[in-house]
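Just one chain follows, in the form predicted on its own, and it is written as structure tokens.
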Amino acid sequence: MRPLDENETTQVFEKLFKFVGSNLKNIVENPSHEGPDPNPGRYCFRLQKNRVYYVSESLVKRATNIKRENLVSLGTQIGKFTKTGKFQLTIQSLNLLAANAKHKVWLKPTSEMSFLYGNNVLKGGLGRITENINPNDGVVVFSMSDMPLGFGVAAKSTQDCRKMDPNGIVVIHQADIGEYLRMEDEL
């Protein structure tokens, strides 16, 4: 497990900024309350086998006693680097994104299952949407009871969504909590 280099850090922060905007500062400067240390440390990003983890510094210090090949996971996995070197957020980052989301979309109960099966969000299934969403902005998808379901990329702006037909795509699916069942071997 090692710290991210400059290029990797840039890619991770750009992707997170797409979803949380200026709330990225809250993620980076979040104090940690884990471990026996009287002084809480901070959370940091670490890389292990092309996977990026969000973990407290005190946990990282204690994990140095474990061999790298024996260490499976540490903290919360927020994403991974693909074979081409691009960073991709994974579903495990949903709690972090939902707590700091800049743009949100709420689904009607009738369209929740469709989204959880990996389909895009259609205008007909949209319950509410935050203002000032632009195309290609990162969007966190919630149920009407404020339970985070997943995240994706906005296909249209908030203004365009009001004028479009019910079968138009509003959010392009990237990840959802149904992946825990569909891809349990890969996670």
Given for the second form:
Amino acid sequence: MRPLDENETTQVFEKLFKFVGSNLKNIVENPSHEGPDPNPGRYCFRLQKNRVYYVSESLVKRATNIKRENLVSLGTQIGKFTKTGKFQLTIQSLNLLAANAKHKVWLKPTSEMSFLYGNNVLKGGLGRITENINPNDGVVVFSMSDMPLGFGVAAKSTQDCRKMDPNGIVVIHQADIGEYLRMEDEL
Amino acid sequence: MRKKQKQKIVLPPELPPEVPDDEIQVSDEDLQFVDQNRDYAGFVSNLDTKSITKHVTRVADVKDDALESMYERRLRKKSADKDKEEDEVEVDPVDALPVKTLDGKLYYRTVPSAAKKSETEATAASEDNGTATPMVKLTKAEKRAKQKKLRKEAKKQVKETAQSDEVRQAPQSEVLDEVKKELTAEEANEKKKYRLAELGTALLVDPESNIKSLREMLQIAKDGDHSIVILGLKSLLAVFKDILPGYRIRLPTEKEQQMLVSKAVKKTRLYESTLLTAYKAFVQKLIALEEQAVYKRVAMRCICTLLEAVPHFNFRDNLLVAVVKGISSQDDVVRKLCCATVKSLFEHEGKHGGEATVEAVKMIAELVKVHNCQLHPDSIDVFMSLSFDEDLGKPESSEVDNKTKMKNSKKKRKLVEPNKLPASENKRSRQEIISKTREEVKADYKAASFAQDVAERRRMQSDTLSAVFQTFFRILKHAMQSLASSMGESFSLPLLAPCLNGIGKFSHIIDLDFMADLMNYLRKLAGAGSQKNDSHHLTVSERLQCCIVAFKVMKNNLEALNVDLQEFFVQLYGLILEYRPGRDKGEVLAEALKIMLCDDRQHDTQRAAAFVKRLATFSLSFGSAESMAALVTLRHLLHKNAKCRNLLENDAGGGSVSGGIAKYNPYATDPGLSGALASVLWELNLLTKHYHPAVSTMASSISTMNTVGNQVSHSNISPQQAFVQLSHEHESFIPASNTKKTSNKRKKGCRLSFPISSASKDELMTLADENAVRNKLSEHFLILDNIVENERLRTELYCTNMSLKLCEQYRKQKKRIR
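Could you please show the structure of the form predicted in complex with its partner chain, as a counterpart to the form predicted on its own just displayed?
Below, the chain from earlier opens the complete complex, with every other chain and molecule after it.
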């Protein structure tokens, strides 16, 4: 386990910024109440075996006691670096993203399953959408009962969405909670 | 007819005085002139003087005796005049204007030199007046007027004599002049008023024949005296209102005028042209008078009444210009008149076929542009009375239908034609004839009927709508610019409130393209005041209005897309804290709560919980009206979002439902990040002890919501109604006087039992004796001061006691050590 270097940190923050915007500050400076220490520590990012984890400092301190090859994971995984060195967010970061998301989309009950199978979000399945979405913004997908289902990238702005026909793609799928079942081995 | 009557016998004019030839002296120059121009001047010698004198001196149809008597009478009259002139002092025309009889003779005002003579002379004068006028047939009205005038003159002369009897003559003549002038002015005014009345009634009875009297009325209205002019204008207004026909007058062209037409048509043409010229003069006069401050209100009133009564008639544009100018005038009366007129124009479109609406709206838009949005809010308020067809926003469907129909029909025709060609051509030609005649009939019917073409109407309405929205966007832009640019300067946005109202009303017709811009503007305006620098910001009410309008627009366009207005919720969350009861309008806040929180179907749980918590805090801090509104909203939210009900449980930390955030952050700006699910609604406990019974019952019912279940039917009043019910004006309950319950002995001396009966606030102040209140209050505060002093002294005493004890102990210890 090692902390992220400059390049990696910029990559991670860029990706996060697409989804959470100015709430990035909240993520980075979130006080953590874990551990015996009365003063809340902070959260930080650590890299272990090409995966990036979001951990509280108290936990990091204790995790240094474990040997590197024996450490499987710690805290919450938010993404991983591919072989070519690009950073990708994985589904385990959903809770963190959903709490701080700027752009949200709510799905109608009929099209929830379609998204959970890995398909893109069509306009006909759209229940609600926050305004001010621009193309290539990170969007978190919720069900109508406010449960986060996954996230993706916006294909069109909100304004264009109004005029689209019902079969147009609104959000391009990136990750969903169905992956816990489908891609259990790869996570 | 007149030739058969007795003709006026005109005596030949008097010959110039005879001068004997000897005394005539001709100057040398004249002689020279005649010598040089003999050709011209030669005719003089060829005159036949005798025949000329014979011609001149003969009088037709009069016998000798009569002739003699006539000559004698003439001489007598001359002498009488001379006598009169000798006796009386002629008044300078500058002081008192002469009177002109119908004959055309001028009678100068004269002051009677001798008191006794004046009476007889007055009668003589009136007699002469009577005989001097020609024997023309007078209309009854004119006779009446003349008789009235005569009577008045006689009366006046009598009055004058009475006055002159009492007063000395020479030094008082000037005073007499002035008095006479006033009297004559009054008399003249009275006469003019009667004249106006007569002309007016005559016109109303039979406008066609008496149309020329309009000119006279106009003439009277040009008088110098204010009251006469005003009366003239008003009577003209009444006449025109009734006379003007229900159609626009189009004057006949050159060609038409040359055509031979029947008498009736000529008569109508004449009538119409006179009417039109008179009306034109009237309108011009009104518009000219409107500039002058004296006549402003009267002229405005006339213009407004005319516009309301006959908006279809000619010169409507000029009237409209004047009215629209007056819409933003400083004068309250004028402004209200104009606004009422414009509103009635908008509402009664049937009278003028919609064109006036378009023009008026365009003119108002111009006005806003010119004045850079600094007008009185009433000027935009008139837009609220506009109404549009419901399907104005969807013109494409009909066009598409038409197109498809056209295509279909074309296809059918193409298919049909080749088949029918071999068939009989007679049939086809007959069908063509039939269809042609049908179309002709249709066209005639359309021309005859006054129903408006649908397309025409739609075009006019879309013109109006675009002008209206142009104005609204201009106002919004101006607001944005002034917010952005002015740093520290105070600026006013008077038009913003009615503009927002208008947008809210017409939001369902707005085009989708504009909606993005509109939402942008609204978002910026709503967020304008949240900056820390207090130099420029919108008031809380205005920002609330922006949020409300944004939601209305969104709701009306639901079929387009259901957009979640995150930004506005953030603004509302902040505005609830910034609200101050005296400064901001509670009704606007209540409306905002209703529209944004109660009507909305779906809410983010965190967001809803955040609002619940903040509303509870809010209701603790303000009066009963706001508390009630907040509590109603609170209950509604808790009802809708079941997960928020764990706020009612005493479970700090939120347990498993708290979402991502473990601790409640009361000062968070974003409701989604406040962590309210981790808090508890302890405020409800305090609210159950509120002094107002309604608030306390509501609070207790909310706190037992989880346990009791939905058995108790909650009254579904909106926060606005709750607010109105409990606002101060309806303060009508008696709080239980809890003087016995105060066990606090310190406050014994200041018990103020105040049974607030249903008396209003003002009466309350007078009921309570101010002095008694003051005394009680001073007592109370004295006691408080004493208590504070007491405590301070006690603590000092305690301190000194402790230090003394310490000293003693120290000494004891020292002793022990020793």
